[in-house]
Amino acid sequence: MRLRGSALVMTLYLLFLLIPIYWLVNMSFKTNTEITSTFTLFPHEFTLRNYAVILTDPSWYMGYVNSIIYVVMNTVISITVALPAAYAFSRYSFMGDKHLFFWLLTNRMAPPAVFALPFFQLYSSVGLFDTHIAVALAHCLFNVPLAVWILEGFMRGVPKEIDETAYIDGYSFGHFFIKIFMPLIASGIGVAAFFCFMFSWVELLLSRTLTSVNAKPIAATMTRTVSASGMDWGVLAAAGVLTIIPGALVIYFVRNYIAKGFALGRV
């Protein structure tokens, strides 16, 4: 009976987080009238204009470009900056490490809105306003100590006798990072990537702030959605659908690493 009453809690827990999700879905194929007129649980006038508006009209669908575009190039340098940086944290004792780590994770517990005036003012010097580039960069600030966090727990995880037995061998220090480090560390890759991802696919403060026209990502595109004729409630609802999918993508492609990282790591 108790296992019974458990599954019962569970099920209607997760029904309960799944019904904004399916209002989403459900909006997505209304017109605007019927969405502000009527409370229906399935559309009466099924209609897919919504998701037509978004991929024929380039100030929508450059929005997803331009997101997947500098979220990729954020994950890709935080990751690549985070490796060594875990290791040397992983393997060698240093003075003022355990403070030199601690000033990381602060910089990942600050809001976003504390950094965007200075990350404006310094990228408009530059010449990097308004750059897939920039948006990156300025993500690197929180990924890189959360990246960095992550793959040191699952680094001390690995006996150091692996790497002085790979020295002795004849490694190079890049040939046993890449070849034989690397692999035993994929699953701690694996979730601090995704998370990296989701950081800066879900970020809206200082995309916003950093961008105008040619890199808005879609996060800014939909809070512009309001004109003359008043808000356009079922686009901007397909437009929802349409971000949930890449993190419902990453999260299928990477759960085996999510699921280890839960065992083994910080996560």
Second form
Amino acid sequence: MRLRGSALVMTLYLLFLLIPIYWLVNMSFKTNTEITSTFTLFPHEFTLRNYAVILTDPSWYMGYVNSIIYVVMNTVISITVALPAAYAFSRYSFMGDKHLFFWLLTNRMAPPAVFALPFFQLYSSVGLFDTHIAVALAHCLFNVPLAVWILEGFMRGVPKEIDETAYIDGYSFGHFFIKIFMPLIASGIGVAAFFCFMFSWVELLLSRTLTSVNAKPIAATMTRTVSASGMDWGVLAAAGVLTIIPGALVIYFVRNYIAKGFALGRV
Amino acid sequence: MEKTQNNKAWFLVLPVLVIVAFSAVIPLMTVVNYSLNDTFGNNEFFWAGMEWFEEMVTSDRLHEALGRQILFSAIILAIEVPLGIYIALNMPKKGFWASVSLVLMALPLLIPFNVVGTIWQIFGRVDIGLLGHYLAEFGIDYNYTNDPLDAWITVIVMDVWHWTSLVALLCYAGLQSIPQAYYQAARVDQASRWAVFRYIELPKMAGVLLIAVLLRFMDSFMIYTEPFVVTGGGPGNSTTFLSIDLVKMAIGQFDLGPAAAFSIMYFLVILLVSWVFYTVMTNLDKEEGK
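Now that we've seen the form predicted on its own, could you pull up the form predicted together with its partner chain?
Full complex below, order starting with the chain above.
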């Protein structure tokens, strides 16, 4: 009896999550006339035109390429610098470590709106404006602290005896870290990378402020269409659907780690 | 775990320090600089002292935005936390359906913020949206672009849609870590469903739940893109939250001084609340360790 109740709750909740998404997908396969003139629950004049518009126009599809480039760059940078730092926090106590850890976390709490303008000026003055690396570095603001936090949680779970045994066996620090330690926390690295990917992928305010043409992310390309005259609803919906796909793929690959990662890595 | 005292660990932290300093400290200093100066362009600055801070502290505009922000965050937490716990308790524990629910629930979390806004903007429109259309069909007068209350409801439902899964997934992870023996003991004692929740599940979830509340508080307090796309802060100023107001001021009107003073106070409020949460959380960790 209880089981059936749970199933009902879950079904209702999942429907609540999926119906708005379904509506977007539905619209992306309709023609603009069908969207604006009639109300249909599924596309009657099925069309792929909206997707064709996006996939044949460089100013559209380059948005996806740009987004993916800076998201990947950001994930790589964040994880690379966070690994040694998380190790230090999990294994050693050193002068000011607790303050430093909290200070790092505060950056995760800083509203991007506060940083938008200074970032714009900073990156313009060093000539990085409208490059992928600028966005990748800007996103480090919240992703590096997050990655350190998650990785530290995972590393604390690895017994210290492993480190000591490795040193006795004559491993150098670098050798030990890459050959022995990293494989042990592989799932932690995966979870951290997932979160870095996620927060960099969904962020708009900073990435829009820091780019104009060459590195313009897809999310920003979409905002331009919204404000354009003669609203092209179909293309807008198709662009939205295409931004959901990379996220959905990533989730599919890490699905078994998600719950575990949330618990151990304390987000 | 016993930690070794070793100040050389600073070298391992150094890369993080450099990169975060570059992307956080320098911009923050710029903001502090603006907040204390007045400018008429051309990079000429005049010392203004605490003027902007005084102006902002007494500004009605800021007070209203802050009031709306607090109300919004409070409503969000009041809905999402209980709902998230409830969903987590009802999630399938293992097997095929568990993975399906996990994947589907994580889906809204990975949609870019402005696409979330776009989805709800379309979904709620009376002419082309499913929700707006059916509400109109049932004779409910719903229009989020004209009516402040409808705008609020839309923004809140959107946020619940977007983020409840995060709370649920965190609680689910907490629940997974409870050994079966606890439930068996409860059954032997013939504990009620409520007692099981109150004395077994809730204490075990406390840690992750606190993280969930902290994250939801921070993020709802910084919310910008989603309401901006759906309502643009309107109708009037009814959904202008702190970030929206700040961006209007800094980039729209280029009032750098007041905007910077605003930013600093905004940041301090978040910092204060988060510090309280963080202290509670680390204390909780220590107690568990004993």
